[in-house]
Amino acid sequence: MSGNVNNGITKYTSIITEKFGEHVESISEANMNELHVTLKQLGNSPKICEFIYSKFHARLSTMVCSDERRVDGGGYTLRYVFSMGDDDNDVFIVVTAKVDPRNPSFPSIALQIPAAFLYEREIKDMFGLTPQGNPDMRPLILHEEWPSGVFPLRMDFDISTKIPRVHKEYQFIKVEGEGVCEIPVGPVHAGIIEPGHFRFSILGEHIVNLETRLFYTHKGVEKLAENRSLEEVLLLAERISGDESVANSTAYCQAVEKIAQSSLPKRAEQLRVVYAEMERIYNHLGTLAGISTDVGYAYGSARLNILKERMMRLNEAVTGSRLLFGVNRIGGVTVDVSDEVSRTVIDTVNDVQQDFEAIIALLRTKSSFIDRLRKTGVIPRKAAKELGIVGVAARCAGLDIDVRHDHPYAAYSEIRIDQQHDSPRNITKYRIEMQKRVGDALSRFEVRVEEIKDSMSIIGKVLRNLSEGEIYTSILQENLKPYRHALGYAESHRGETMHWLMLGEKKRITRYKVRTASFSNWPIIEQAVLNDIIPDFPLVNKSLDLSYSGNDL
């Protein structure tokens, strides 16, 4: 945590108490960088969320429903969680407030704050709650064969519950006018890629609308860890993308440590480092190759293909997962390195690194390979913003996010992360190099190759300095009270991942909200390949990397 937490919830505090106190019941610090404003009617959390929103130059993060009918109090729970952007301030708002569930709706803050369109469509599906205002009341989980009246995350819902089929049709956005065609793809794709439904609309060659269609293998992750102890639910955390098997269960594990306000060895928070950044690496590598093969030039691909295969068995030598899996654990982290294994993995890293930097200064002299990226799938600054997009996308368009140093948790407040976060001259140049960002592929391709080398500087750094004793903890058992709750979150390679845990009975897990980085960056792709033409859509899908199962939670 930043040395301006307390400073930060003070003057928000104070803020918000002078402003808006006659509306707020209580307002309260929790688990160190959490600021709670519980509203005493839900119809003021328009106004107070729109204030927090451009007041603070706030990010809505999540948008979290919990059906809390059982316990005091009554009804269902929504909290907006807010990310702050002023002062590097490490706090999140969590403006909370009860839907009465006689009158199951809520009002809409999708018209002030985009990013919550999302949000309310998916609470609309899951618990039933109609945002009042929002102007798309179209499913977006629930797809056309399920029936109306049945909500899954209500907790009266039984997951054995078998569910008849019925016969309905979703209403696609209709473009229309002279020499418009549409042009339908998916589900079902050549490969043995994932899922997903896009609606092209063109005139001639150019994408004039797009329109995604996704959760066609929705695997009931927040429905499965209702009941299930700490433990079972973190092998389901890990398994909600497997290739942020790390990201997803740092976040998990956190929140559960926070709820326990247990400290971690120093040595655990290091190590959950050095495995954070193995799996950025990877991956990316393996982003970087896709696009060289979109691009068409196969030994591009090759060569990078060939590095992410390095790293791959690196990540099985040191760990015995290729993915990472089994890693983390609740208070630490499963694995040990030994003075020899950090010697190897140094040495790997460094060898990949010299193979890395040929290949990638090559990729710079093709003006092939350059040309179709540039100014391919170019992101507004002002729809990355008003969306909430997060990660490589994000930073691409000129937003400076990353939760690594906005939330540092884990080691990473005692790590520089790169050159340009060191110092608040850096922090300003950064900036405004930051406003000369176009969004493009190119600046995606970019941003990950400066990303792969700040990764493998860290690893050494970290494991070069590696502090001596345990490498986890026992968690205090006697603060896992019933209907505790915490924030988890973690910069997986994709982006901000947010986690939110309500322990129930038995210390049992009555309700867990994930956000995954690409819940936020799927809807930008629709922006992003407007005015290219169709052969770009594979580039600029790649160059975003969206994961589909970590959108279908």
The other form holds:
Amino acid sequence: MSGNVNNGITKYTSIITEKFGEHVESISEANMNELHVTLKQLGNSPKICEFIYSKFHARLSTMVCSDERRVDGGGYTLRYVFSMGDDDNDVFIVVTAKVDPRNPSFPSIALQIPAAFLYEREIKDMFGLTPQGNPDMRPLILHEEWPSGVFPLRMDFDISTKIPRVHKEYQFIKVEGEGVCEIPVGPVHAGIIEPGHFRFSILGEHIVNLETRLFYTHKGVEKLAENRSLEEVLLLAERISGDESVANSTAYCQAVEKIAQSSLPKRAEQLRVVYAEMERIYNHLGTLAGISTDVGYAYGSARLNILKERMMRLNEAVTGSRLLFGVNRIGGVTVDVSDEVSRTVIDTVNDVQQDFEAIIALLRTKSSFIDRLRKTGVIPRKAAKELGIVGVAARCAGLDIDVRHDHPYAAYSEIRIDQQHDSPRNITKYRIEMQKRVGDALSRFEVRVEEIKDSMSIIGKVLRNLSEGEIYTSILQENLKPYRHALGYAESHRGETMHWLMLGEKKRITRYKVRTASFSNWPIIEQAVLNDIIPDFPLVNKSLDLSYSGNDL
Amino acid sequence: MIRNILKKGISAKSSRDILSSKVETIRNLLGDTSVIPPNYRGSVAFTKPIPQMITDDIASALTDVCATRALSVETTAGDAGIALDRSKCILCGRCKEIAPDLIAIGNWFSPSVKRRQEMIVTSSVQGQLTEKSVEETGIELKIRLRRTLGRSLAVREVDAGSCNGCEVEITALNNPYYDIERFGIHFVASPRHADVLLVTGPASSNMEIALQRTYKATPEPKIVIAIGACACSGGLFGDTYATTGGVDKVVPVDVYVPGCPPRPQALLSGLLLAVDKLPSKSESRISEEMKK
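Right, the form predicted on its own is done; let's see the coordinates for the form predicted in complex with its partner chain.
Starting with the chain above, the whole complex follows.
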């Protein structure tokens, strides 16, 4: 959580009040770093959103719709969550507007803020609210075989309803011209990966257009959370995407802890950092191994997979789960580390680091390896910015986005994520370094290598300076009042994961909106592969390391 | 005995390799593959015979705390007991926190089974199962494969909506630690080349048709293995508008491997059980063709 006085919020409050005072019903602070701007009329939302987006250099972090027809005031509520990118301000601006249930539509902001286009289609599918002006109205989550008029996230929809299938065709974008062919791939792929459909239009070997069709693994996570107890939803949060369990459960627990206005013991926050970084290391190692496989360099992938397995064994030895399931609990963590365990962790990580640096040094000398990565799958910086890309995908294109230092949580406020941030001179150096990153697979490779080293040093630092004390605290139950809400967030190995939680009666959940990094980053792959050749697609896909389950929910 | 013979074969082969490539492959990288840390949450078991020991309060507390409804109250002949459905259990360990003297979390994994009913454990003491190491299971697999198929086993993995936890573990089977190709099992890129389908996930509605088609594309005799709690029963995702509630609702399942996710050893033991089923399946296939 952030410091006590948030200067940023005051600044933004005065600017917004001055400019849009007449349109704003209320403007208020909440949960230390959220500024809620409630609008009188839905029609003004595009104007204000665009102002915040362009004037404050903000990023659309998530867009939440909730069915609050039963709550006072009635209607559906739209919340546009912006993350401030201007200075070092730890502020989220949440623009809130009500949608009248008699007129279930809202003005689209997708043309001004392209990052919004998928959120709007999602809201259309799940709530039945039409985004007026969104150029793409095709179904997204509920595939073509779903009948129209089914809106799963409305409160009056029963989760156990079985929907009959209808026969319809999905309209892929057609590319026409002499010599243009289409290749359909998926949803069942050749490797051991998750399902999704890719439609390539190719000219010779070159990709002219790629359309991704996802949501095959949609299993109703957000609906399942409705009316469940806080403890049960924690289990669900861990299984949003199995390999991101720590990041997602941290974000979820954080949202609950913010609603309860409870702060955690120091040791709990530090251990959350340790587990989060352990998760990042084993996943990044897996991705680097995958890149090596897709390049066709089996030796590199074997060596890196050995390191991944060693890290997973360490996970298990420390927490009892190879995937770090069950380490978080509301109010802290479940697993403590003794001095002996902490020494084992530091030693193992050191060993792994030595081997890691050796294999990376070797990979860098292999021109056939580096050449495949260089200028492959280039993410243009402009597109990355417009589409709201997060995590490694953004950082490889020179966008400095990392929740760990943009909106510090757990014990991250005390840890410099990148040591180069320390002095003004180093910041300049760091910025120049960022400018050099060109968004290709090689940049992503290098970013991941650096992040693994960073995570290793963070683990060492935190474990050497662990505070004494409890590893969890009971949260203040009396603050868990109906219809209170909060944002929870974390930086997974894929990027920013954003959770929004609203409580209902009897300390149960009414709305749980999850947006993982994969949801933000999937659209960029369609841009990144353009003009690459088909055989490079697996490599580009792996270097972006996107989760299907985390996207489809 | 058999192991020694096999070992001899391998070492003779590897010395040839060493001569040709000047690289010695380390045979067992792990040192000891069978070591499972004591705090690994592998299995839930009752420590006492249940019916006479349980009060209504504890029974209802236990069924309430279980998010997947794996624990349920069962009344048999007037005795109220409690039953555990291992196919639903995601091993969160919360039941143990409520009744530590009644429930134990073991660091052994639950066995794979051929019928889902076999996973329901009622009112009985569950002792520790003897666990074979990866090496032992793998070598047994290799021998049985040689006997039944006379060749290696082709496996196709199908994700029918998993959270990707199971995929992480299945991928691990290919890493140099486990390296299951040395036991004659390899992952293939198409169902048309496969003997076995490894299916994960609660079979989401959006994947239902794709899963059916993959099953149809697999040549007979085929074996389907449901991997993980979701595939076995729907798990935490249950049976909703978006899921079908388990792979066996969509295609016939031959072997169930419980766990969330099952560790690589458990996956291997599931494959071992599947290979058992192959001869009877191919016989019935032949007799069917004879009739035609």
